[in-house]
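As structure tokens, one chain now follows by itself in the form predicted alone.
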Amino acid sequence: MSYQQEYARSIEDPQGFWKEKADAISWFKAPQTILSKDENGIDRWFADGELNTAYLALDYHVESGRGEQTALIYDSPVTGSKRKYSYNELLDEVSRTAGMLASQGVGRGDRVVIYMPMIPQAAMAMLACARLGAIHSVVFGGFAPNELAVRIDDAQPKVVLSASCGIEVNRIIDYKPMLDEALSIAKHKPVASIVFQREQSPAALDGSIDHDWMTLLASAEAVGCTPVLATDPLYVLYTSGTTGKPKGVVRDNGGHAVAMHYSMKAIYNMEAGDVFWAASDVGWVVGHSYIVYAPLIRGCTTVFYEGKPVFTPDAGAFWRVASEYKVRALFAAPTAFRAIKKEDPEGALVQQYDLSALDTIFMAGERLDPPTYEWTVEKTGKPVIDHWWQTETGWAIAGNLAGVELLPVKPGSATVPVPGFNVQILNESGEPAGANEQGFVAIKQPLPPSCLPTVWGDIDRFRSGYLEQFPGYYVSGDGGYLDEDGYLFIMGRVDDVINVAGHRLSTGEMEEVVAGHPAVAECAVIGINDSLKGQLPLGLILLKNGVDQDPAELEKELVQMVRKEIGPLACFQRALVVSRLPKTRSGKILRRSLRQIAAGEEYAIPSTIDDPASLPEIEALMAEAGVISVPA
């Protein structure tokens, strides 16, 4: 079937299309109701179906006679460790980990926060929660204590699972002190904190709720799979919101499993037994979807990599892993390949490895700039596929479907909408835009399976954040256009969330931290273009009257504050002191105009501006500081 036929059927007969895809996975009770509305009036898929996601990922393959196949490869250049787990072995580990959680009272519907590095136990923890029908919420290992505390208070977990430390290129990050601080800050108190001890830096377990992972596991009994409804939550994953309060994206079990299974073939062209590597982290949606769940549901071998694209030990790390394990598809963010290109511009290290098994390289998480696309194609000789998706959807909204029909590539475009996603470009009035006309990227309802049905505990925030701006549509928050061939071009966020190395971060949250400095009267944080990370935050600081502080010293203090409160992932490194911030007469800071200046774009002074001279003044200051991009 051609792409056009597949896509047209998904839009014209969504229930027939998704029933066929649902029939391809193993249900405990097959759904009879394919699409319906829930009590909040939200579209839900397979509402009367019953299944278990861990069963699909593990037990099903063992029962099908493929238990000796490798399920998970752990490769950790930062520790020198490597290990392979068969489906039999992984099933045993997950069943006992589920028993460990059950011994602490965890059952169907309970939440478990997972604060762990890229070690196999993180995947085991996620699958163990799924096995019990519990809801996991993974927080990226090393996130600052207050950020972890906010998530603990929102998810209200019965248990927190952690490791004693994470390991970076040249340093060890002790997790337990950060977890302890988060638990002291959080209003909600879990009943247990279970810590996996790593030999590089074991943690002292002296809290009243602390338990040693391996001690509990040794006495745990293996448990079976708890049947859950398709509409029961599998996990909650927090993503930045413009208010500064993170949004808990809810993922259901049934729609997610169907979409994961379908996407592994349709998008990535993977068959059972193939080796798939998503070079990401379980803290992000890519790690949930394409390190843990989708490859295992499809019966593939997944690679769990604890390292970096460079410096572990060099810029050949990706090629070494792909060669050693005969990876068929590699998926990473463009920022990873920009880092490799920076360290090995001629691609000399690529030539040292046998990449004959590698069919395709996929990139997502941020816009794939044409120079990175062209360098990767030239140096590897492999097809490079850009695709665009969000935490909220859990899988690609647009891409070039390797398992259906590969279309000609247009650098800068994520290619075409994926089956199930009725992508439209709308203008300010909610009317469809013409070809090549920029507007709001929206998806006409119903959204396909796997997309979020709500924000955890806050249906009103879900409606206001995604559904109310254009009734009948989900608004992605990104701007872009469709060209005359139906190719989608994403141009960037239309709100104040920036994308740093594939990680969405709230500038509003950074502003809150910066504004807490005693010298700061007011501030704005915007995203500026960066050749390596895509975007970086830039702070514009208005000092309090009478304050006389050295700007360089202030910048250092603000960098440390943001690092402590949000974490090093924010990459907050620059702060410029300004004499005034451009505002509307109503007091709103003109962030869009500031972003245009920083991007080197032409800008018009808005008619609503209170002080027309403020924008040219800041433009001169940015130029002097060297933060204005040269337009492409």
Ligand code: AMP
Given for the second form:
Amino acid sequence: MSYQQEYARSIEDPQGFWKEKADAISWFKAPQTILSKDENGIDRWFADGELNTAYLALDYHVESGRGEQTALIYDSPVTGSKRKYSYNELLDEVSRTAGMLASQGVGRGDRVVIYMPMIPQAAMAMLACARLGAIHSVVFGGFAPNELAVRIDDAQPKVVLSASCGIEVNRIIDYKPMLDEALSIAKHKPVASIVFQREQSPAALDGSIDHDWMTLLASAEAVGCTPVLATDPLYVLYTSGTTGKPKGVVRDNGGHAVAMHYSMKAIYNMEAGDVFWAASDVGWVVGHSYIVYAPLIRGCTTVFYEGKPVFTPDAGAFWRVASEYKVRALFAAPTAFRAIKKEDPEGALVQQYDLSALDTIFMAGERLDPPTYEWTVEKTGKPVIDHWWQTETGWAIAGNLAGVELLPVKPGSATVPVPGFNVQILNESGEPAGANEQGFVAIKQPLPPSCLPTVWGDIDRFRSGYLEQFPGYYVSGDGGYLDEDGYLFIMGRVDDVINVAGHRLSTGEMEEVVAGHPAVAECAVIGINDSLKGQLPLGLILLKNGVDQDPAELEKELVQMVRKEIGPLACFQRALVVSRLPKTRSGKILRRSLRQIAAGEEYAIPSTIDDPASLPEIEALMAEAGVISVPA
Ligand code: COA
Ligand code: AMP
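Shown: the form predicted alone; wanted: the form predicted together with this ligand:
What follows is the entire complex, opening with the chain shown before.
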């Protein structure tokens, strides 16, 4: 079937299309209702179907004769360890991990927060929750205790799972003290905190709710799969919004399983038995969907990599792993390839490895800039596919479908909408924009399976954040355009979200932290372009009257505050003291104009501005500080 036919069917007959895709997975009770509305009036898929996601990822394959096949390859250059788990072994580990959680009272609908580095136990923990019908919430290890505490208070977990430490390049990060600090900040108190001890830095387990993972596991009984409704949540994953409070994106079981299974073939062209590698982290949506769930649901072998694209030990790391395990599809963020290119511009290390098994390289998480695209194609000789997606959808909204029909590539474009996603560009008044006209990238409802049905515990935030701006549409928060051939170009966020090294962060949240400094009267944090990480935050600071603090000293203190409150992954490194911030007459900071100045773009002085001289003044300051980028 051609892409056009597949796409047209998904839009003209969504129920028929998705019923067919749902028939391809194994249900405990097959759904009779394909699309319906829930009590909030939100579209839901397969409402009366019953299944278990861990069953689909493990038991199903063991029962179908894949028990001896490798399910997961753990490769950890930071510890020098490698280990393969067959489907039989992974099923055994997950069943006992589920038993360990059940021994602490975890059951269907209970939440479990997972704060862990990239070790196989993290995947086992996620699958163990799924097995019990419990809801996991994984928090990325680079987040500071305060961020973890916010998530604990929102998710209200019965149990928290962690490890004694994570390992960055040449540096051990002790997780347990950060976890304990988070638990002391959080108002909600879990009944147990279970820690996996790593030999690189074991932790003291002396708290009243502390347990040693291996000790509990040794006495745990293997447990079977709890049937859940398709609409029951599988997980909550927090992502940055425009305010300081992260949003808990809810993922259901049924729609997610169907979309994961479909996408592995349609988008990535993967068959059961193939080796798939998403070089991300389980703390992000890419890790949930394409390190853990989709490859296993499809019966593939997933690579679980604890390392970086560079320095572990060199810029040949990706090529070494791809060649060693005969990876067929490699998926990573453009930042990773920019880092490799920086260290090995000629691609000399690529040549040292046999990449004959590698069919395709996929990139997502941020815009794939044409130079990085061209470099990767030239040095590897492989097709490179950009695809655009979000935590909210859990899978690609636009891409070039390797398993349906590959279309000609236009560098800078994520190619075409994925079947199920009716992507439209709307102007300010909600009318469809013409070809090549930039606007809000929106998706006409119904959204396909796997997309969020609510924000955890806050349906109003879901409605106001995504559905109310243009009735009948979901707004993505991204701006972009469709060209005359229907190719989608994503040009960046239209809100206060930035993307640093493929990590989604809220500038509003950083502003809240920076504003907490005693010398700061007011501030704006904006994203500026960075040749390695895509974007970096920049703080513009207005001091309180009468404060006389050395700007370099202040910058240092603010950097430390953001590291402590949000985490090192925010990469907040620059803060400039300004004498005034540009505002409208009603007092709103003109962030868009500030972003345009930093991007080196032409900017118009808005008619609503209170103090027209403030913008050129900041432009001069930014130029002096060397933070204005030269447009390509
Ligand atoms: N636990 C604790 N700290 C972490 C961490 C984790 N899991 N992940 C990152 N950090 C820390 C880093 O050590 C670093 O701290 P530092 O400022 O003290 O050096 C900081 O957070 C920033 O990390 P990072 O953005 O990863 O920068 P880096 O310079 O260490 O590495 C890259 C640069 C490009 C190699 C790296 O960003 C990368 O691999 N990017 C790809 C991102 C990705 O896969 N995103 C997933 C979305 S698909
Ligand atoms: P996250 O929810 O962390 O996956 O981040 C989603 C955001 O990352 C999107 O809203 C986009 O702004 C950006 N993004 C992800 N993939 C792409 C892509 N292929 N091209 C452009 N932007 C992307």
